[in-house]
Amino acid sequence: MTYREILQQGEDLLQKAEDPDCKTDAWLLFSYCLRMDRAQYMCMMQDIAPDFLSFVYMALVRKKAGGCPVQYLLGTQSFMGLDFFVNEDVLIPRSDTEVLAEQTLRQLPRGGRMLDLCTGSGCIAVAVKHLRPDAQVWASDLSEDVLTVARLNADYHQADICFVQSDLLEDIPERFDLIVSNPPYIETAEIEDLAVQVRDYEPRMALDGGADGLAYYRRILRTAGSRLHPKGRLLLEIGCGQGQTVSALAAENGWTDIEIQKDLAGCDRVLSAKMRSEICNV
């Protein structure tokens, strides 16, 4: 088979699998597997390809057709202009979460200390440290496997980050100027209705926010105030339409100056709040 025929075979299989990005995904896997850019492909498209390359490529295409996200097959995803290693231990970074990273960069004081709860791939912590070398960045997660991925990404980008294995704030006694988190916030019953590439491949622990999707918000809002310096702030990514509910929970737990930032689609995306000073001084 020629290189052109191999690529076309991949496109056809993904199209039959109703992949909405069949041409893009087929090319990404082709380029990754055959180590070939567009210019090289145009020069070699009519050449006969080695059989083993065709075999490896089609094996990846069949996995993609079965629902495996292309990011896991390639092992990488871009976030805030940086490349991050990802595997099935971590949630794939989304462009929506860049709103949280951007707000973190805006609100973190010069030389300030921040904590990234539920760090996952480490994309927020690493991006902030990369763009703000003056910042003192901590990051935590419950899973040691997850932290292994986050540490790999920090090492790759030469980001000096203190990683801690902790169930939210339980093993973190320090105080911070900013605490940020993208916690699980999907209602348990809704997970089965998610797209197959999310439901069957991304880690359930990073998705399931409990029966009403608010379990992690309740825990964070109850405890985060005591881990902030006076005038410190909390930033939480929230699901579209959760702004009013999470804002009410924040107010019930003593948070003030509550604001909601929206993403480019106009959906609620980030809650920002400040704890009453008497709580921070405890």
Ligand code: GLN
Contents of the next structure:
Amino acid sequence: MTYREILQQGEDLLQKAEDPDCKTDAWLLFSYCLRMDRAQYMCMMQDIAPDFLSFVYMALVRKKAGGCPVQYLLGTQSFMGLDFFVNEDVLIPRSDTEVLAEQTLRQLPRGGRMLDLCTGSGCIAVAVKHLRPDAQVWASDLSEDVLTVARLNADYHQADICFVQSDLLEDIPERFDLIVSNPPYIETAEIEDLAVQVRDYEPRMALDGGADGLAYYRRILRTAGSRLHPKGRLLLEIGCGQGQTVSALAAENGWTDIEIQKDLAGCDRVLSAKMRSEICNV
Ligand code: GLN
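Next up, can you give the form predicted together with the named molecule of this protein, since the form predicted alone came first?
Then the entire complex follows, led off by the chain already shown.
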């Protein structure tokens, strides 16, 4: 088969599997596995390719057609313009989360200390440290396997980050200028209705926010106030439609100056708040 026919075969299989991005995904897997960019492909598309390569390629395409996200097959996802290694231990970084990362960059004082809770791939912490080398960046996660991925990403981008294995703030004794988190926030029952790529491949631990999706917000809002410096702020990614509920929860837990920022699609995306000073100073 020619290179062109191999690519076409990949596209056809993904189209049959109803992949809405079949052309892009077929090309991404093709260029990864045949180590070819567009210009090389244009020159070689009519040449006969080794059978070996077409077998390797089609094996990947079949996995994609079965629902495996292309990022887990390629092992990477871009976030804030940086490449991150991802495997099935970590959530694939989302462009929505760039709103949280940008807000973090804006609100972090010069030389300030921040903590990224539920760091996953480390995308937020690593991007912030990369863009703001003056910052003291801490990041935590419950799982050691997850932290292995985050550490790898930090090393790759030469980001000096203090990683701690901890159940939210439990094993972190410090105080911070900014605590940020994109915690799991999907209602348990809703997980079954998610797209196969998410439901069957992404880690449940990174998605499941308990019966009402708010379990992690409750815990963070209860504990983060006493771990911030007096002028410190908390930034939380929230699900579309969770703005009012999480704001109310924040107010009940002594947070003030609560703001909700929307993402590019106009959905509630980031909650920002500070602790009432009388609580923060105790
Ligand atoms: N902080 C990581 C991200 O934003 C992981 C979040 C999570 O696992 N819930 O992608």
